[in-house]
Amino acid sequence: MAREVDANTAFERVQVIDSHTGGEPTRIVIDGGPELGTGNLAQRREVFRDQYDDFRSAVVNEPRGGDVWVGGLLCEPDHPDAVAGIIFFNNVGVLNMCGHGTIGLATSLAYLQRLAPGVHLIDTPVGVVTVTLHDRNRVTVTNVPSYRFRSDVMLNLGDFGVVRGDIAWGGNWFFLVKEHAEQVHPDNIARLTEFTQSIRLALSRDQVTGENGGEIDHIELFGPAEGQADSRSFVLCPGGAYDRSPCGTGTSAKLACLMADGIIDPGETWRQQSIIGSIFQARGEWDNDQVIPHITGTAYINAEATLIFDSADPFSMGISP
């Protein structure tokens, strides 16, 4: 459906940098975005969500984008030592955090010559994270503390049977399933999407949430990997698209479960493969009862562009899914 456009403005221009991390696209708004005030990033995320949903839609939805796109609004950081602040969003709303997007952000800032190789802090709505820019494409994100909230949670999926999974936090809430009858393979994406959508519906039906009622908006399946990876994943994102990358926050959540089960040790590398074959390297360390994840991946710049919002265009502010 079309969204309303401010008829008082003939044209508005927004500057963006497009990249992809392991195949998953990120669009960083570097100029022309809304002014969100001076609160911390969590407060500004709420302002963006409540007052500028049309802008979110215009940046990532059709006709300029599509369901798979993740956007990032570059902001002034609240933390005094951070080099940038970021609020991530997708085709249906704002996100808490985005691992692949943070890798794309670091690569985009490097492209703009705003970030040199080395260690830097990035302010996000869920806390300050660290990025290590190894070169113009390779980045390690030291993510927010991650943990398993519940294990062996049973869901009845009707025709798909019963599944059990873990609920874990990695910057977003995940339901992670390792034992299932589905083939985690790119030839099976349509069925995997249907299967994971049924899990999301069951979570909502049974009122299963993360800690403090947090919505579990990401579903992740695991299966045998190809090549040198340790496992292959399929991740259903909040807007219904699947993640082309191995998913940074999902890999963080998985790492917390692996370490809680004693499957891998602190500092041991876990190679997580995405459904299309791209790989993140992950390792973690304990911080009390939580895991500090370090996720390494590569991103590449696709475009430096000006988005034009024409008030005469009935679809200027995006086509809602």
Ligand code: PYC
Given for the second form:
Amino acid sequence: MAREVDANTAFERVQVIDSHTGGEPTRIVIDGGPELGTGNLAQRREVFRDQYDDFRSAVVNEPRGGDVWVGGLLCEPDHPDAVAGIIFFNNVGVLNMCGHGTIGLATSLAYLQRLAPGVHLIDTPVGVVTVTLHDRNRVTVTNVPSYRFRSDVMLNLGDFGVVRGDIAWGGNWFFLVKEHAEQVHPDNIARLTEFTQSIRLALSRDQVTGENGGEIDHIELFGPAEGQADSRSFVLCPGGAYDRSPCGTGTSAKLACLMADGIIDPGETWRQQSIIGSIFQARGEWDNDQVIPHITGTAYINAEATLIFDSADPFSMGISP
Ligand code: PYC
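What does the same protein look like in the form predicted in complex with this ligand, given that the last one was the form predicted on its own?
What follows is the entire complex, opening with the chain shown before.
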């Protein structure tokens, strides 16, 4: 996985597989990424964050990507039974975990014929997750244990009024709001973005965090679904883009809240619809006081490509938002 530089042309080449999961894109770096040493995935993510932020930006930001892209750096796993390790990142930094990205990863590895149908372990910075590859596109992620940390937290949003929400962990920290006056509909995306950004600002202003000071960098709103789903969501991601998929870690956090409230039982299926209409099926089981989420979704391959970093290009390492 050494970064390949051609001495004559100063072109650096990075091999990627692009996919989308329910409309949300994932770009997996399969070769040409930086060497991060031999620590566990959490330690290697710190090396990546501290030393290779230009590489992150080059892979997902314009001119090769855009605000909505999530990247994944394929790594050697640390866990002896895992088939792969992954470090996810987006337009502004590294992520803890990514559900749609893990579905995209499994589909990408299947496309490369590196993953057969069946159950496999994947190492991430926040723990080992399981992927079940049902066929070349359909994947279930058994995510990290998820839980509600606080319920009914009140925030004053100024012009948007007061909202109440739950704080839950699903591999990332979420603030989840189900009671609000907004239309969770694709025609209303600009306003939903403004509303959720005001929640993000209020969380930061009031120093409201997840457990151990974890930054709440994803905001989730819920509304009535269309068609065959239980709920529709709008998810604001850390870099200001909205998730086109129902958000795997967000659906895990939602599941933890639903089960804590007794709204769904262990094993019962919850169909979470995204703002653009794509659906994840979710079910959970209790493990002590945490929920083990199983999130099923579908991903498709879009491209198998070589990114070229030309040292003469002033925007080679990406345009940061
Ligand atoms: O699916 O977990 C997810 C996710 C996080 C950010 C974007 N998608």
